[in-house]
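Form predicted in complex with its partner chain, single chain, as structure tokens, below.
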Amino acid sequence: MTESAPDFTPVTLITGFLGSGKTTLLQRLLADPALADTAVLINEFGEVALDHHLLERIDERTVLLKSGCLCCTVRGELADALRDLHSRRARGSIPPFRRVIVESTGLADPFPVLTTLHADPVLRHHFRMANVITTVDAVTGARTLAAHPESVKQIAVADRIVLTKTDLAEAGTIAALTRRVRAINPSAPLHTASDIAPSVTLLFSDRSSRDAAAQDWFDQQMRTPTTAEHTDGVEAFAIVFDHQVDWTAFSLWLTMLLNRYGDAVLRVKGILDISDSEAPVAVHGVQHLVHSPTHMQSWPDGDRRSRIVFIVQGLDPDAVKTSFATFCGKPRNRAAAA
């Protein structure tokens, strides 16, 4: 336990499709001692709800968010449980948290959460988003992403991907879903849950190392460039340029395209080479939300090539890159796209 608040407390939030096990990851996870000084916000869907009963941990700091659906009503309910949380430690009404972690249903779109924490004014100079944990049931996870775009999305936008239930499945099964989440979702870390330590290393990561698993993918992109593999219309693809690249030109091409397509741009990641700056420049987005961009420490291996990966949905490639290339400027010796 902790004497004081964190300046900014870091909120992670659990998603995955219905019955994909998130709230046995969660229920695990906070029987880590470590994780002792955790608030908790649940979202339930249905009239009556089960899963804070089933985590079998119901205190103050546990709070039930009942109005269904995540991504559709309970932004505000959502925001406003935080700001209440907030304001109850600092009163010291309760036992200080350090960190929250909100399971969403597992109908929910999880784009709404990570919005509500940048655009709420009070919340974003308290909150910072950690991790999106997205949990994929490994026997039914094949069909539940032919069958529901929504986990397509919860699993394009994780940060780490726990595969569920693998003591059930075939290992054929596994193997055959892995390269699906894969396509999805090339660089998040893949646990399974039956070797899954909860602790807190998986559930949070700060921007360095979330910056370092974007770089082991462009590391391995490099190495093997990868043609794109097409999975519900999802696709992955980079952008690989060796010229220095005009913040202006391509802050107003990003915002322009995801303006008009962010709902297809499921993610977007970058290390960019910005003119007149020695340091590379970090840049992720999920669909319409761009977070703060961040300057590395330096250029990883000596290759200052910038890289941006688009996993999009139903967007040409080609015509993101011709787009790129008209108001980023034309590569000098090379426009290679992985």
Partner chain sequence: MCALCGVLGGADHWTDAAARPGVFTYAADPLERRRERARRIAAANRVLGHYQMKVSDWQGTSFILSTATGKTEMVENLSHLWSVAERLSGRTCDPLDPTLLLRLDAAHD
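Positions refer to the first chain, counted from 1. This one's a predicted model, so the numbers in the text were calculated from it and none came from an experiment. Whichever C-alpha set is largest while still superposing within 1.5 Å between the two forms counts as the rigid core. First, how it differs from the form predicted on its own.
- Superposition of the core reveals a Cα shift of less than 2 Å for Ile311 between these two forms.
- Ser277 shows a C-alpha shift of 2 Å or greater between these two forms [criterion: core-superposed Cα displacement of 2 Å].
- Superposed on the core, the two forms differ at Met256: its CA moves 2 Å or more between these two forms.
Having seen the form predicted in complex with its partner chain, I'd like the form predicted on its own now, please.
Just this one chain is shown here; partners and other molecules are left out.
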């Protein structure tokens, strides 16, 4: 008996700069039987498209977007392709699918893909952004980050990062690149392609089930400096506080911040101790886009401090921290509220 389609089909974006191993990773993932019911959208830059052939899986659920860039003319085509897949699935004219993977061109800024799902009135009622997987080339990654700003954004928005070609790079090169990647995105779990067996569980956990990911996130923050500075103007910093926060005040502050400075906020995510709630609330945003908060079932461990991680470009961390303290004030402590 065929399972019914999910109410909101999860969409995973696989991004990473040119030659970083996106197609190879996708090929390995699609070999997992758990991904048999997956639709794949591929976007390449150039006149001749090859990636869909390299996948060795051509069927009605594999869609090749026209040559171009997801950050410009192909945005509309991406929306059209998703709407068409949804329509054909509903009519039963293609095999059913329970998730969508979008492999973007290595030249694409990933943000427009995320906004496409959020902005389109049809898509946002049938699809949801699950996560972003970013591949990073261990051999050329450092040079790429220095020369191509879009590669920095690809890492900054990642939920999971896969370091590829580690068998071809020197240990010192890998260590330096890992520090650079960690400085850009301190919280995303970092994997190496050589250690990954095709695993849906490993790479495809999404924002609707964050308890395990939250534990990884807490652990990483304990090992990461509060602020990391870079010559390209990208900084990662955290706001950590041990008092409860009023959700209305916080959501207004975050909305105003992103409305004014969204272009400079590459990534924001956090776990909050909310007034009148025993369980934490997870928040997640990219530039001007804020996803719906996730009410977690419980705290992942005994540390109940609220933590918000920002990855910004050209925005003063102290100004953000001052703004937060001024606007949100200092709500009552949990102990005092009991």
